[in-house]
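Let's start with one chain on its own, the form predicted on its own, as structure tokens.
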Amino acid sequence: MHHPRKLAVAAFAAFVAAAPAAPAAAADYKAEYTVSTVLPAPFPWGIAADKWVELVKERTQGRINLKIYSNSQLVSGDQTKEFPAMRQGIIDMAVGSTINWSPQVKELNLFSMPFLMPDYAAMDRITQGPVGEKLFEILRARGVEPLGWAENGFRQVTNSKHEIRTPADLSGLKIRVVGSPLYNDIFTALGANPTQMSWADAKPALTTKAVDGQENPISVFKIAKIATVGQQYMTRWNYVNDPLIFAVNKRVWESFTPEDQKILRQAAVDAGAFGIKASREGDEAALAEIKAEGVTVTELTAAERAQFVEKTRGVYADWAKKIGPDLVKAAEQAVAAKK
């Protein structure tokens, strides 16, 4: 017969032996980690970020808590400052836009190369293949650990003046663009007058007609109610896409145990897939709704789209040199390699 006290002591000893690993590892963990992002839910961007928080909390039994700060509030509303802030450890993590990080990581301009990716399949062949891996290596060398991809979506151009079917229709239009020189170059080449401003300033500028138009994914147009500020014309031209990246400051990343790193990474991959689905399905659903709101949606013929492609070839060639010819070539090959 076993002695109950001996059993209890043995059980306690086994518990003590097993216990130190978790508290010791978690001793230097923060109670909460800051996650910077631009758009909150119900935007697909925010949906992906929220899902990451939820999965990490669930899979670590509440040991690791992430807190989202949307609207770039951790960088005073300047979304292009997010990457350096994460790199310096001012913020712990981010679900960031490749466009917003491109001022510091020139290779991320790849996704803003005009008319590189015609569709979602091409997009996936870039992010989920060797090119995506190469971009992650580049980010790693810059002091952040990239974990997975999400998506803000293909960007369409809208304006308050008239339908855009040819490059001539863009002539002289003031278009709000994100803070990336490549966007300036694209719209300048198309004869428009691009104006860089943060998203926080964009809506007031559209409202007062200080700018005539803007470019954004369809789901963003719908959720942000851009139709209500006079944007009555949309051209669906899929000229660039805006993939998002889940990333963690290097020192913060190295403070996690290998087991927790694995959890954080897999949660990002899963949240990313969830967000990508929300983005792609959201675009289709939003399209029907904005048409019902009276927005004129112009679908270009292949010949019409080719005119825009032609007008931006010089910009494409110029930026291929800046981004890195080998990387651009690898992306072009991924796009061409239809399954």
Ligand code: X2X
Given for the second form:
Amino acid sequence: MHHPRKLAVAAFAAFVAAAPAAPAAAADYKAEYTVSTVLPAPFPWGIAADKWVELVKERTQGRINLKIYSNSQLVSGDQTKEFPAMRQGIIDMAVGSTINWSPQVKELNLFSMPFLMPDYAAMDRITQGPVGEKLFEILRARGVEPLGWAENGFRQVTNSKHEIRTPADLSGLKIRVVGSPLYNDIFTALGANPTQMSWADAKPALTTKAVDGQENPISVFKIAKIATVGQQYMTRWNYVNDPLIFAVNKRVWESFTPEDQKILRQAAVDAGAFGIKASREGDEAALAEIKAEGVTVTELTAAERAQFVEKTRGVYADWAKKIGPDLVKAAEQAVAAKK
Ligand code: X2X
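Having seen the form predicted on its own, could you now give me the structure of the form predicted together with the named molecule?
Everything in the complex follows now, all chains and molecules, and the chain you saw is the first one.
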């Protein structure tokens, strides 16, 4: 015969066991989660990532700790291996550039389509609308949970030889590019001689003059002191804008309680907004500073810019097929949409 008290205890235990998902014990969580990035603070990229770490820690009272590993160190400096490493769980999370993930996720080449986005508003209409949602769905199907957007910035071409005002000025220049083969195609179409290399190798190659030029946002050029290795000419052509995505390995994501998932996602959205502001304001401030350092900053007239657009139309059409014509069309519509 059972003691009634024991029965009550057993019933209560059964009730607890059947109760809907109680918050996972902290013991189920890792003491620390690895977050891969390329550029650390004070680059806007690192500012966004650091903010995420800070907000998550604060909003979980220190239960969830993210740790940034910058300069692609978790993938031995090869930033194009970040996405597969995160998908496989070698890395828990990343704040990564769409350029660096494009070799594995071809749809992310959308942001590298030459001269697709004329300004920040166009960029925001893509990332914050149905196209952004669609890209997040694609990433989700590929084994990572995307949470929010940040920004590396509009990328400008620089070189050590002379001012670039027309495609002819690019002729024969050796330009360091990263990530996707789309960049090889763009610079080849413009008559340059593109060479793919990681960020880790870029500055040494510029220093030794193994390459004549590179392309990166103004803030990156300034903070990495690219002018000091002889890059005296910048053309502000805004040919692509490079967004960053906060993402988490799927199994790691599923290990979090719904409440903690909500915190992680909202913290990414908030850190992203903070980082985007830092990126846009940073570019503005850096522009004045690099000019003061003696860098020639070339602004193109509409007619001059049109020549670069014209020369890259074939590459654009070719890559629209690879990325997906519907997705590219939706992005073009978002760009054209009036608020
Ligand atoms: O390697 C680059 O040029 C950088 C730092 O901008 C990226 O990771 C895309």
